[in-house]
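The data below hold one chain only, encoded as structure tokens and taken in the form predicted on its own.
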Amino acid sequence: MDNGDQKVEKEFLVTNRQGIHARVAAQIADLAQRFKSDVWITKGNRRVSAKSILDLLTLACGYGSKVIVSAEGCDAKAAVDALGSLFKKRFGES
């Protein structure tokens, strides 16, 4: 068994007209649950779990924000990359 642990972030743009808001924010945190690893987004200076609705809402990622999605773990890579084709469906939404 591999216990090398990976660590991989990626920046990416809102671009869904809503941002980030209480639906959008449950699409990431369940995502995220999935992993084992850790994964977090980061807007500015501030990170927070991305397995976390309520921390998600605090960063107030309007429509343009650009946030880093990044995640430390044995499926690192692999959570980054299903995030990542969150972000660039927008969601779902227009």
Second form
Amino acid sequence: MDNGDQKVEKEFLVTNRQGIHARVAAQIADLAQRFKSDVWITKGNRRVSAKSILDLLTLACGYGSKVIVSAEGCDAKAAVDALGSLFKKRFGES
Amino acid sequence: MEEITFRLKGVGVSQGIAIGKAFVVQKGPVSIPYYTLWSDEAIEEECQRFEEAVRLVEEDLFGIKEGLKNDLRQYASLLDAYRLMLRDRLIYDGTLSLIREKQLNALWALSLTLSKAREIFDGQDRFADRFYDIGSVIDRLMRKLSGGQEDIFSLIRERSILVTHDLSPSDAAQLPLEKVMAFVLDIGGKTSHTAIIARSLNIPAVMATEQASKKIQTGDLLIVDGTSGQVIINPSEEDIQHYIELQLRLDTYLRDIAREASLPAVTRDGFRVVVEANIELLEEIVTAKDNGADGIGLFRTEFGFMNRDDLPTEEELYQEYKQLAELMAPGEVIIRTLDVGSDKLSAWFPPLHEPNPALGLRSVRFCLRHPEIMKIQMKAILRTGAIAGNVKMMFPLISGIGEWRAVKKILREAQEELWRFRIPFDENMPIGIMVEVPSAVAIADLLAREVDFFSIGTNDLIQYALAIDRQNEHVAHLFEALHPAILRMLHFVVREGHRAGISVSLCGEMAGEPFYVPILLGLGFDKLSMNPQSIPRVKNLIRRSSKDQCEALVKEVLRKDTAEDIRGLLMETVEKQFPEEYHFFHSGFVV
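Got the form predicted on its own; could you also share the form predicted together with its partner chain?
So here's everything in the complex, that chain up top.
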């Protein structure tokens, strides 16, 4: 592994009532795109890029879905933390 | 020139009446040319044309967003989502590579991208609306590429009634709403985006007219009745007169009712009915109080459990319930214990994959499986009772005596634990159950001896008793609140409750439909609990009723064979006793 490269993953729960719909997916993709690392979201056995809004939508994460946010690269930890805080504050929804 | 009057019938999704000129927006499909590109230069040019179109749509979206008022913030973030979709590799890179590699023209390539996206989203039934957004972004891009007129709404010059086939959220977001008097759409329904916007802005709306955008022309004079779903095109002088008066009278009627909302609801013959609110969030207390709620008849507690990665502590729950009790005191607050299935709590429990979750490990059954969770909540509620003495505890989905005793055993343990640590709690807190499983109805006499109150949850009770899933469109029409079987059940539960000397409440959606008031009063309910918005109208009708007369009506109702007959009798009664209520709202009443 290159110097400074990290690999981080953490599990989160989709807790807003409408699940990951377009506006939420936009928040995730927009945030993920700001990091240099590759960022993924995994649900069940499917893994998609967190930087693609359409990929996120195809993951079909409803209310209560469990997902794993993972990242690999120089700012992987920061990316997972940032995305994690989005999940925790329910994307600003109820 | 004399115009011909005609009418269209749709579904009223946002109440109110509007009279004004139509502005019709036609949005036909974009025609797609099919040809391949012959040279590298042509390919490069087409790619640039596509990139330019994306850039222009991006600019448009940004412009729309900047022009939005604050109350449409949600739509602003939807526009951000649209901008990200435009640049998503599936759409952007995908279309460019079709142009480059397959030498297709941009519109053709984009239409292939669209079908590819549709394919990916296909088979995700629950998420069909997620594709809708992508479709509407691609549609916008296609219009830009085909060079068609695109910002149609900017042509609305004066206040008009907008008539169109369908409105996407992005269309709705760029509408000059201050110029829209009403919406008339060919498709859509009560839950569509436009209906929600219309209701929140108090703009009358009629949807599902099927043909409005074809039959109505810009400049036609229209009357739109958002309650009945009626649209009158080129109305006569009498029609106009009639609706102007109706509009004025409706406004006055609702204003007068609102003024009396906070007074108690007492029938003409002196019977007091407690009218309460069903709420889920602490903030909703304000709406409940504004609408005149005497108390909170159902506080749903699921929210406090589900929006987090860990289990809430007793202290956290206590703090939430405490605020609720304090804000509502001296009015009562009935807190219902956790009413969810294991699927909703997958953060802490492995999902069970139940084939039929409505009949599965949910609600009180789930809590009995995990008594430690139940006890945390019980203790928090018991403690809340010590503050103002206005809190009651209610358990959902109770189906039998054995189960109920198991619950009470855990409740006793919770009380003992509080006692041992000298934590103050309400030792005499009334404990009740929701009657929503048919088996509980059948043994209501037995249950009544062991609880302090009943609250009937008609939504689940009707679903279980009639074996109807209301979300299933094939059988939804059989979901009849006035089915004789349901009314007999309600009758029996109230009678047995009163025999045992306990109060009986109804907290399903049925309580919030004012037209049911005569039947619910006649059945003898002590309390009705409903969505806060319905309270003023329900209280108003209670005040205009006599309990005696309602009881006579129920006797007659219970002799009828079908929901249809009962509905007929009820409508007759409402029309006779509450002519104004009937006049304004009968057209929007569906059993």
